[in-house]
Structures are given as C-alpha cells and as structure tokens.
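Coming up is one lone chain in structure tokens, specifically the form predicted alone.
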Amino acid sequence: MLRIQDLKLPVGHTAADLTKAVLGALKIEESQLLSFRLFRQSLDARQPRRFDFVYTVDVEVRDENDVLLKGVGVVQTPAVFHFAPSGRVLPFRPVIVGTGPAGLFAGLRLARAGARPILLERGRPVEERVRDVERLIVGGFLDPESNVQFGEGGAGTFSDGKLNTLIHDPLCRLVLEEMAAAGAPPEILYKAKPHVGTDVIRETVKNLRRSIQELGGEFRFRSKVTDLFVEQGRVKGVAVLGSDGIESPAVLIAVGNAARDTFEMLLSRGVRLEAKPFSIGARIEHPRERIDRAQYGSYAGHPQLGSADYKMAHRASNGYGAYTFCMCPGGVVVAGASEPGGLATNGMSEFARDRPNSNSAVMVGVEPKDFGGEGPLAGVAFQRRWEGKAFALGGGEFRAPVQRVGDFMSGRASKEIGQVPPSYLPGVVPSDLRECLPGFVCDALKEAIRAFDRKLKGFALADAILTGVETRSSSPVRIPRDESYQSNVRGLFPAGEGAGYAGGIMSSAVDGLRAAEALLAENTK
C-alpha cells in the first residue's frame, strides 16, 4: 500500500472528486488504481470563507514501484503495531478490577494471550446499567453501585464517546480497529476527531465483552472488590463483597476516578497513593445552532460537517488555568453522581449529535495546595465538599443548581431560566453557583468566559446555562508505579484513569493494554 498525505478538497465534494484527486496525486490512470481507503480526515477551517477537508489516503495500485519512481511524494504505508505472541501461558488466572476502557482492553489482551482473566465489576452489565441511569434521571433514585460512573464500560459509556487523544502511541490505531470490529462506526478509523456516541458505545462494550468471553475470560458483575490480600509486600488476591475472595498473584486495578472507597481500601492495605491535580467547574449549555454558526458561518448545517465543537483555554489573572473540556455537540448534561448526598454533572451525546443544545465543561485546574487538607485523599475530600454543597443547593433528589451566564458574570443569583432551556434531568433549581464552587474558581471562570467569547462569538450569551458542579474530569489520586507497571505492592498493576495515568477512553484503553502486556512480561520470564 502507498500513502498520500495532504489531499485537500472543499466541503461539499463528492466521492468521485476524491477518486479524481487520488489519481491526480499519483499521476496514474483509473485502470491502474486497485483500491483506496481513508486513513485520516481533518477539517481546515483557517479561512473563514473556505473550509477544506484534508485527507491522508492509503492506496493500492497495480505497479507500486512505478509510482514510487515518479517521485510524486507518496510513501509506503507503515506497518500496524501488533503485540508479539506471549512466550507461555500464565500458570494462574489474573484478576482485573473494573471494566472501563482500561479494564476491557487489558482483558482483551490477556484473553488473547490465553490467560483467561477474571474481570470484576462492582456495577451491572451495560444493558442493566442503562436502566439504573434512567431511574436516576427520571425519578432521582441513585444506585451507588450502578450509575454514570460505575458499571460495564466505565464513565465513558455515558459520554460523547470521544476517541481523539493527545497521546501519540501506536496502540491508538489498534484500539480504534478493535472498536470498529466491535461495532463502532467505521469512520472512527479516519476521522481526526472520532466519536461513537453513548448509544453506539453501549453496543460496542457488549461486543468487547463477548470477545473476551469467547477467549476464556470471565466477567463477574455486582462484584465489588472490598479488600486486597497482601503478604510480605506482594498481592495474593482480592476479597469480593466481604467473601473469601479470589486468589491470584497478579491484580490489574483499573477502577475509574470515582472509586473513592477503593482508594481508601488500597491505602489501608499499604498501597502507596498520592494526591494529584484535577479540575473543578460547571457545564455550560448553548443552542447547538448558535455554536454551529459561530464555528462554521455559512457552512453551518452542512451534512458533511455535522454539529460543531470547540476547545479553548485561558490563563486567568489569579494564576489559575481555565479550559473547556469534554465538549458534547448536540448533547445533554447528565447526572454523574455516585454517592448519596453529592451532586456531580457530566456531558453526553448520541452518535447523531442532534439534540437542541451543545454543552461543555468549563473547568479550572486545582492542585493539592488548594484542597484544604493533607494526605493522599485530600482531593477526594475536596470533591465531596463541593458536590455536597451543590446537592444541598439543588434541594436534594439530585436536582442541579443552574445559573444564567449573564447572572453569573454579574454576581447575582438566577431567579428564572432564560431562552436556553437546561437539559439536565431530573430537574434544576435557579441558583448562585458561587455557593457550590470555590471563590477563586468562580473568578477564573468569569475571566475565561469573557476570553472564550472573544474567540467564539456568543459564548458569553446571557441566557446560556451553567449547571453545577463538574468534579470528575480526572482522578484526584495517583497510584505510583514503576517501569514494570507495578505499584509498591508487587503484583498490583495500576492502570487507566482512576490510577492517574489516563484521561479519556482512548488513553485509558491504551494504558490498559500496556499494563496487561507488562503483567504478561513479569509473569512469563
């Protein structure tokens, strides 16, 4: 295969236009072209009156050497990364705690190596978990073990399903291929900003589970790990719901960033933890069509573009960094709580991204010095404090406090909703978010919203809605590990977002694969 880069075509082009561009780049006749497939598609929107798609295309031709000799600027397609076969089968069954992206992809790697992993999940399988989330949304009933944070697929199952990432790891391509094979849209293999949506990722998660099971892996749901067995600094197994437990000298811990009780348990068993920076803020909602017009101008609504997204950052005068995070075009704000008496929000979009509002988190980075306490779990206490204030401000039953952006910027409580209806369920209460966010965070957010409005016209729309609070952008702790991916307790392999090594579906999945490979290497020497 040959790879052509930087093919530019305007928005509105046809498949025939793309074929013609491929032939022109290679300087060949159509009879010499056997096939081609898209490797990458991105959007060049730097010119306000002209938007172009930029393509990288992999091509198969009749005489590859002849094309290469023409010197037309193509290269041979790089080989896709694949794991080498394991030297031998493990003499025991490894245990994976958590079935988010890190746990699922670690399970897939171990299952393909013949290790028959046991995957323990405190929540329910995804099809049952959906009903638990619906009960929270409709009636304000929270199942602390099965919700937006806990259950098969992890928190990413109830999100926009973004698969873009800032990491540059050859395993990213492997993750995309596995997800496409499991039912995710084929376009994730070439879109610069791929996403699957909460509706599609649910089916993808189920298919990944079936693949692991077919290879000998075992899933145990409603199986919360309540203890870690440690002898002389080494893992011996885990206890599940206070039972006798499961013996294993290798435990891959892939819990999400909301697994606060698990962090407490690990700390009590001598596992080293440390507080780490994370972010806190709120969700902001605008009319989707307004964001589309601000980003795409006259191209807004074009079927080739879909709903517009954005990503912005600002350093406030008080020294704190503010940024937009997990932008959900045409999506909704959802209840992300996982504990009674605490309220947290999240964003979610379906694959079509066609709901009336677009939302994003507007966040401010906080560090251990801001937590108001000492110790590895100081960040957890910080989160709980502000989530508790938000719950109380909403009046209980997981109704969320909301504030018009105009009121927030003017420093007054909202008394009513404007022309942008909030999407959050089970309900909202007009409030003053200064009562559930630190003062320095509010100051940084006000300044950032003004700065973002200069970059994206209408961002500071007075009737846009802020919904509080967002606290689960990343883990408040890190479980230190060495180059073998093990913690100070040998045989314990921390991985993914909860352990502090990832931030999103893709990076979590890659980290799970790397940790699983390290587990195999450590135990097949």
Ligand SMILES: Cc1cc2nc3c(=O)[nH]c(=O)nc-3n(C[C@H](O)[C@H](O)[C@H](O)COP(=O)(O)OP(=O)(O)OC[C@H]3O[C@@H](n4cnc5c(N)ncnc54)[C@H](O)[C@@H]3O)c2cc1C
Second form
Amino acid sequence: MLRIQDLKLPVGHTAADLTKAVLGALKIEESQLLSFRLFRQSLDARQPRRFDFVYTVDVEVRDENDVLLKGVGVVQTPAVFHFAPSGRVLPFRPVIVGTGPAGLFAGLRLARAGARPILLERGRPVEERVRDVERLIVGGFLDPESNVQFGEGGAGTFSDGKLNTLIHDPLCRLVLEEMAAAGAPPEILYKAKPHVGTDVIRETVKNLRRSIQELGGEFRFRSKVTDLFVEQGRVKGVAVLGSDGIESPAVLIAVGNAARDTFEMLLSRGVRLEAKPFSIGARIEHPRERIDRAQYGSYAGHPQLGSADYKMAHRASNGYGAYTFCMCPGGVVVAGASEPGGLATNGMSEFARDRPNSNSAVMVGVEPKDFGGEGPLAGVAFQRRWEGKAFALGGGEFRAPVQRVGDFMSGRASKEIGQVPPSYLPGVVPSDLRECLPGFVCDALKEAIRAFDRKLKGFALADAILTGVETRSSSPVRIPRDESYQSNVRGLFPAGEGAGYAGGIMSSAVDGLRAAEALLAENTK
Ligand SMILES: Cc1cc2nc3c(=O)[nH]c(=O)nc-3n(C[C@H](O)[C@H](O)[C@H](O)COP(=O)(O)OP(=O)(O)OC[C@H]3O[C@@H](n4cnc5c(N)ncnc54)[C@H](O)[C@@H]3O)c2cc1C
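Alternative state: the form predicted together with the named molecule, after the form predicted alone:
The next block holds the full complex; its first chain is the one shown before.
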C-alpha cells in the first residue's frame, strides 16, 4: 500500500476528479490502479475565494516498485498499531468502574485478551437512559444516577461526538476503527475533524457493549461502586450498592469528572487525590447560518462542508485565559447536571448538525488558588458553589439563567430574549450571569467575546445567547498514578477524564486502552 499526501482538490469536486488526481499523482494509467481509500481529509479555507480539500490517500497498485522508482513523492503506508496478543490469561476477573469511553475501551481491550472483565456502571443502559434524560429535558426531573453524565457510554453518549483530539497517539486510529466497526459513520476514519453525533453514538455504544459481552465481558448496570476494599495498601475489591461486594485484585476506575461522591469515597479509603486546574464559563449560541457565513463566506451551505465550527483563544488583561470549547455546530445546549440543586450546561448535536443554532462553551481556566478552599476536593466545592447559584437564578426545575450577549457586554441583566431563541430545555430565565459566575471570569469573558468578534464577525451579536453555567469541561481532580498506571493503592488503575489524564472522548478512550494494557502487563509478568 502506498500513501499520497497533500492532494488538493477544490470544494465541489467529484469522485471522478479524485480518481484522476490519484492517477496523476502516481503518474499511472487507470489499469494500474487496484483500489484506493481516504486516510485523511482536511479543509484548507485560507483563501476566501477558493476552498480546497486536502487529502492523504492510501493506494493499492499493480506494481508498487514501478511507482516508487518514478520518485513521485509517495511513501509506503505505515502499519496500523495493534496490541500484541497476550501470552498469558489473567488468573482473575478484573473490575472496571464506569462505562464511558475510558471504561468501554478498557473493557474491549481486556475482553480481547480473554480477561472476562466485569464492568460496573451506576447508571442505566442507553435505551433506558435516553428516557431518563428526556424526563429532565421535558419536565425538569433529574435522576441523580441516570442523566447526561451518568449511564452507559458515560458523558460522551449525549454529546456532539467529536472525536478530534490534541493527543498524538497511534491508538487513536485503533479507537476510530473500533468505533466505525461498531456503527459510527465510516467517514470518521478519514475526516480531520471526525464527528459521530449523539443519535449515532448511542447505537455505537450498544454495539461496543455487545462485542465485549460476546468476548466474555459482563455489564452490571445500576451498580454504583460505593466502597473500595483495601488491605495493606492493595486493592481487594469493591462494594456495590444494593448487592454483595466483588473481589478482585485489579480495579480500573474510569468514573468521569462528575463522580464527586466516588472521589470522596476514594479519598476516605486512602487513595491519593489532588486538586487540578479546570475551566468555568457559559454556553454561547448564535444562528447557525450566521456562523456558516462568517466562516465559509460564499461557500456557506455547501453540502460538502456541513455546518461550520470555530476555535478561538484570548489572554485577558486580568491574566486569565479564555477560549471557546466543545463547539457544536447545528446543535443544542443541554442540561449537564448530575446533582439536585446544581445546574450545569453542555452542548450536543446529532449527526446531521442541522438545528437552527450553533453553540460552544466560552470558558476561563481556573486554578486551585481560585477555588477559595484547600484540599483535593476544593475544585468540586467551587463547581458546586456556582452550579448552585445558577440553579437558584433559574428558579428551580433545572431552568437555566440566560443573558443576551449585548446585555452581558453592557453589564445589565437581560429582561427578555431577542432574535436568537435559546435551545436549552426545560426552559430559561433571562438573568444577569454575573450572579452565577465569578467576577474575574465575567471580566475575562467580556474581553474575550470582543476579541473573538474581531476574528469571527458577529460573534458579539447583541442577541446571541449566553446560558450559564458550564463547569464540567474537565476534571477538578487528579488521581496520581505511576508509570505502571497504578495509584498509591496498588491494583487500582485510574483512567480517563475523571482521573485527570484525559479530556474528551478520544483521549479518554485511548487512556482506557493504555490503562487496560498496563493492568494486563502488571498481572501477567
Ligand atoms: C453533553 C456533553 C457533550 C460532550 N461532547 C463531547 C464531544 O463532542 N467530544 C469530546 O471529545 N468530548 C465531549 N464531551 C466530553 C466527553 O464526553 C468526556 O471527556 C468523556 O466521556 C470522558 O470519558 P470517561 O470514560 O473518562 O468518563 P465518562 O464518560 O464521564 O464516564 C464515566 C462513567 O462512570 C460511571 N460512574 C461514575 N461513578 C461511578 C461509580 N461509583 N460506580 C459505577 N459507575 C460510575 C458514570 O455513570 C459514567 O458512565 C462531552 C461531554 C458532555 C457531558
């Protein structure tokens, strides 16, 4: 297999154009070409009058040497990373706590190695969880154990399903392949910004569950881990709410960033935890068409481009860094709360990304010095404080406080909604977000919105809507681990976003794979 890089074709090109470009790049006749597949497709939108797709293409030809000898600048396609088969089988069943991306991919790895993992999940299977989330969205009723944060598939299930990541790990490819095999759109294998959408990711999660079960893995839902058995600094097993405990000398803990009660329990059992920086802010919504036009100009609405995204950052004069995060083109703002009396927002979209608004989080990074308290859980207390204020400002039942950007910039409370209807359900209350966000965060956001407007025309649109508060962008704690992926309590393998080693679906999945691999290595020495 040969790889062609940097093949440029204008937006609007046809499949035949691509074949022609491949033949041209290799300087071969069509009869020499056996097959080709896209490895990567990105968009070069630097020239407003000409947008190009830039391709990396893997090609099979009749005579590779003939092509290589021509010196046409192709390379041999590198082999995809796969785990070497493990020689020995674990003499016990490992326990995985949490079935988010980290837990699921750890489960897949351990099941493939014949370890028959037991996956414990506090929430419900996807099918039931969808109904629980609907009850929150429609009626403002929160089930603290089954919501946007908790349940099968973890926080990624009700998400935008963006799979792009800042990590450069060969395992990312493996995750994409597993997800595509489990029903995610095949285009995730080559798009520079792969996106699944909440509607499709729910099916993908179910299929991953089935694969793990077929390999001997076991899922137990409604099974919150409430205690950790530790003897002489080693894990002996876990206690599960409403049932007997499970004994195992290896527990992979992948509980996500919202499992505050579990963090408390771990701390009480002698597991080392530390406070870490994270971010706080609000969701901002604009009309999708406006963002498309600002980003794509005359290409806006082109079927090959889809809805436009953006990503911007600004260092504010008060020293705080502000940035846009988790952009959901053509998506909605969702209730990301997991505790009674605390409101948190997030964003999600369907595969089509065709809702009227586009949203993103506008966030400000905060550090332990900002938390106003001491100890490993000071960040959790900080999150709770602002989530509680947002809940109160919304008047209860998980209605969210919102403010027009124009009002936020001029420092006055919003009295009404303008031309951009907020997408958040179960409802919104026009408010002053200064009452549910720290002053320094509002100052940084104000400055950042102005700066973002200079980069993306219309970002500071007066009627754009801010919905408060977004607090769950990453974990407020880290569970330190050594090079063998174990915490100070031996046999406990912290993984994923909650452990503070990942941020986002892809990096959490990769971290789950790496932690599972370390668990296998440690126990098959
Ligand atoms: C609405 C929303 C949209 C998002 N959109 C994107 C996106 O588009 N792209 C992206 O990359 N990231 C997105 N994210 C973030 C992404 O979902 C997380 O980074 C990722 O899911 C973290 O994976 P994880 O496996 O570490 O933890 P989680 O996905 O949080 O999973 C942890 C699991 O552990 C379970 N659990 C917790 N405590 C216990 C316990 N004591 N016992 C048993 N089970 C327990 C929970 O129920 C949960 O299922 C989004 C998040 C949200 C909330």
